[in-house]
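Consider the single chain below, provided in C-alpha cells and representing the form predicted alone.
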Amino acid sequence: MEKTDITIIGAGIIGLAISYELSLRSKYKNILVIEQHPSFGQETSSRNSEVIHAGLYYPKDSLKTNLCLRGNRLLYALCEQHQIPYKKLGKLVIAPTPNDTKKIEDIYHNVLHCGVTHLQLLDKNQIRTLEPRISCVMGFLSPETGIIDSHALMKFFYEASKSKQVEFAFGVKAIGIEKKSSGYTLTVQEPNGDHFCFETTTVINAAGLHADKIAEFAGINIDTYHYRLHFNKGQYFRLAHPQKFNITSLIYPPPSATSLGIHITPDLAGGLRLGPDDQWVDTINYTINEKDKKKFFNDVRRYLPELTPNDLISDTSGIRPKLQKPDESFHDFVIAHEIDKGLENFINLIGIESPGLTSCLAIAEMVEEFLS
C-alpha cells in the first residue's frame, strides 16, 4: 500500500495555506493534497467579498479575533514580498440611522478591547468628506482593511508548494479514513470512480464545506463536539455602472447575529459590489435568486440613496460553512489536533468561515506548531 507522511484533505485557500507552510520547511516531507474538485478554491474560497480584515467583530482572545490580527499583518507581508494584487482600501463601518447608532459604537468598543489600533471614530460630516454618496449619522474608518485576489493568492500558494514537492491530487474525494497503528488508512474515489486506499502518518482536515463529514469518517461524533456543519448561503449583485456612485472605501453597515451585513466592495478592477446576504440553507446551490433584488436595493438605500433598482445586476454567490445554527450566537473557528479523541496527528479545522481569507496565514502556523 503507498504511503505519505502528511495528507491535506481540501484545496481551499486554509489547505493551500497550510501546504505553503509547511513546505517551507525542510522537516516535513512527503506532503500530498487531495481535493475533490478538478482544481483548487472552487467553493468558499473564490466566492467571497476578497476583503482582508481588520479583526473588527469578534470577542477578545477568540481565535477568530487573534488570527485575524495576525493573518492581516502576514498576508499584507506575502502580498508585499510576492506581488500578490492586493489595495488597503479602508473600510468605514456606518450607523445608517439613530437606531443603528448605539451597535455601531458598541463594535468600536470591542475593537478596542481587543487591541485594535489606528481606528477613527468620524461623524456624518467627516464621512461625508470620504464618501460623499454615502449617508449616514456616524461611523469609524477601519484603515487596516482591505481587498485581495484571491485567485491569485492561492495560485501562489499552489505554484509554491508544487516547486518544494508538495503532491496535489485533484477530482479526488476522500470517503473513508480508518485509525491504525503508525497513522491511517485513507480511502478515496478517485476521477474514474474507482476506489483506492492510501496510507498517511498524519491528517489535516482542511475540507471547509464538507469538514464535518471528513471528522465524522474519523470516528469522531460531530453532534457531541458541536462540530456539525450549516450552510448559510450569501448572495451578491453588482453595480453595474460604479463610476456612477465614485466609492473607493468598502462600506459595512450594522451586521447581523449571522453575517457583516449588505455592505459595498470595490473591487481591484474598479467594479462595484453588493452583498453577500444571509441565507439559511440545507444544500449547496450557487443560485442567484432575482427576486432577492429588492432586498438588496432596500437594505443599500439606506446608506446609498442614490441607488436605484436599475443599477443592481446579479453577480455571485456562496455558502458558508457555519457551526452555529440559524437559532444561535457566535461560534469560534475548530482548530484542533484531535489527540484527545485518540486520533494522534489528525488536525481538524471546522467551520472557517470570514475571516478565514484573512487568517489564512495564521492557521497555517497554528496548524505547523501542533506538528513541531
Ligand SMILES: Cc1cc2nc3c(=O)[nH]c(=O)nc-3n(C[C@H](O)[C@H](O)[C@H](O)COP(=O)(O)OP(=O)(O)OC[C@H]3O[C@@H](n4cnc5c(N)ncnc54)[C@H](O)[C@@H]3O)c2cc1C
Contents of the next structure:
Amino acid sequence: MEKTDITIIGAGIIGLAISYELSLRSKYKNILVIEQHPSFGQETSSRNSEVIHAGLYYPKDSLKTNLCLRGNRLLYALCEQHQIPYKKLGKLVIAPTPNDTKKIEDIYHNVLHCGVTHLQLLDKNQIRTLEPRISCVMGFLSPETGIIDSHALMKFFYEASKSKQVEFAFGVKAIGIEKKSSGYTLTVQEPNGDHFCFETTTVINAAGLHADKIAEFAGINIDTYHYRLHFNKGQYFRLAHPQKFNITSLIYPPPSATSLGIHITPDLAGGLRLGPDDQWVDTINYTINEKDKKKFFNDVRRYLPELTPNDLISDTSGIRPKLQKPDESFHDFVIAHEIDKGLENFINLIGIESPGLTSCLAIAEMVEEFLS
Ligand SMILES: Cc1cc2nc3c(=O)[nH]c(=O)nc-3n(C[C@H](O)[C@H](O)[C@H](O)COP(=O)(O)OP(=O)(O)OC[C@H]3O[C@@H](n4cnc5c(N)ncnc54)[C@H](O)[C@@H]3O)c2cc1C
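Same protein, the form predicted in complex with this ligand this time rather than the form predicted alone?
Everything in the complex follows now, all chains and molecules, and the chain you saw is the first one.
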C-alpha cells in the first residue's frame, strides 16, 4: 500500500494555504493534497466577496476575530511580496436611517473592545464627501478593509506548493478513513470510479462544505461535538453600469444574525457587486432566484437612492458552511487537533465560513503549530 506523511483533504483556499505554509518548512515531507474536482478552488473559495476583512463583527478573543486580524496583516504582506492583485479600498459601515445608528455604534464599540484602534467615526457629511451617492445618517470607516483577487492567491499557493514538491491529486474524492495503530488508511475514489487505499500519518480535513462528513468518516459523532454543518446560501447581483454610481469604498449596512447585510463591493475589474443575501438551504445549488432582485433593490436603495430596478443583473452565489443552526447565534471556527478524541495527527477545520479567506494564512500557521 502506498504511504504518505501528510494528506490534506480539499484544495480550497484553506487546504492550499496550509500546503503552502507546510511546504516552506523542510521538516514536512511527502505532503499530498487530494481534491474531488479537476482543479483547485471550485467551491466556496471561488464564490465569495473577495474582501480582506478587518475583524469587525466577531466576539473578542474568538478565533474569527484573532485569525482575521492576523490574517489581514499576513495577507497584505504576502500580496505585496508576490504581486498578488489587491486594493486596500477601505470600508464604510453605515446607518441608513436613525433606527440603525445604535447597531452601528455597537459594532464600533465591539471593534474597539477587540483592540482595533484605526477606525474613524464619521457623520453623514463626512461620508457624503467620501461617497457622494451614499445616503446615511452616520457610520465609520475601516481603512484596513480591502479586496483581493482570490483566484490569483490560490494559484500562487498552488504553484508555490508544487515547486516545493507538494503532490496534488485532482478528481480524487475521500470516501473513507480508518484509524490504524499509527496513522490512518484513506480510501479514495478516482475519476474512473475505481477505489484505492493508501496510508498517511497525518490527515488535515479542509473539505469546506463537506468537512463534517470527513470528520464522521474518522468516527467522530458530529452531533455530540456540534460539528454538523448547515448550509446558508448567499446570492449576488451586479450593477449593470457601475460607472453611473462611481463608488470606490466597500459599503456595508448593519449586519443580520447570519450575514453582513446586502452590501456593495467593488471588484478589481471595476465592477460593483451587491450581496450576498442569506438563505438557509438543504442542498448545494448555485442558481440565482431572479425573484430576489426586488429584495436586493429594496435593501440597497435605502442607502443608494439613485438605484433603479434595471441597474441589477444576476451574478453568482456561494454557500456558507455554518455550524450554527437557523435559530442559533454566533459559532466560532472549529480548528482542532483531535487528539482528545483518540485521533492523533487528525486536524479538523470545520465551519470555515467568512472571514476564512482573510484568515487563511493565520489558520495555516495555527495548523502548523499543531504539527510542530
Ligand atoms: C457568499 C460568501 C461570501 C464570502 N465572502 C468572504 C469574504 O469576502 N472574505 C472572507 O474572508 N471570506 C469570505 N467568505 C468565506 C470564504 O469564502 C471561505 O471561508 C473559504 O473560501 C473557505 O475555504 P475552504 O478551503 O475551507 O473551502 P472550499 O473552498 O469549499 O474548499 C474545500 C475543498 O474541499 C474539497 N472536498 C470536499 N470534500 C472532499 C472529499 N471528500 N474529497 C476530496 N476533496 C473534497 C472541495 O471540492 C473543495 O474544493 C465568504 C463565503 C461565502 C459563502
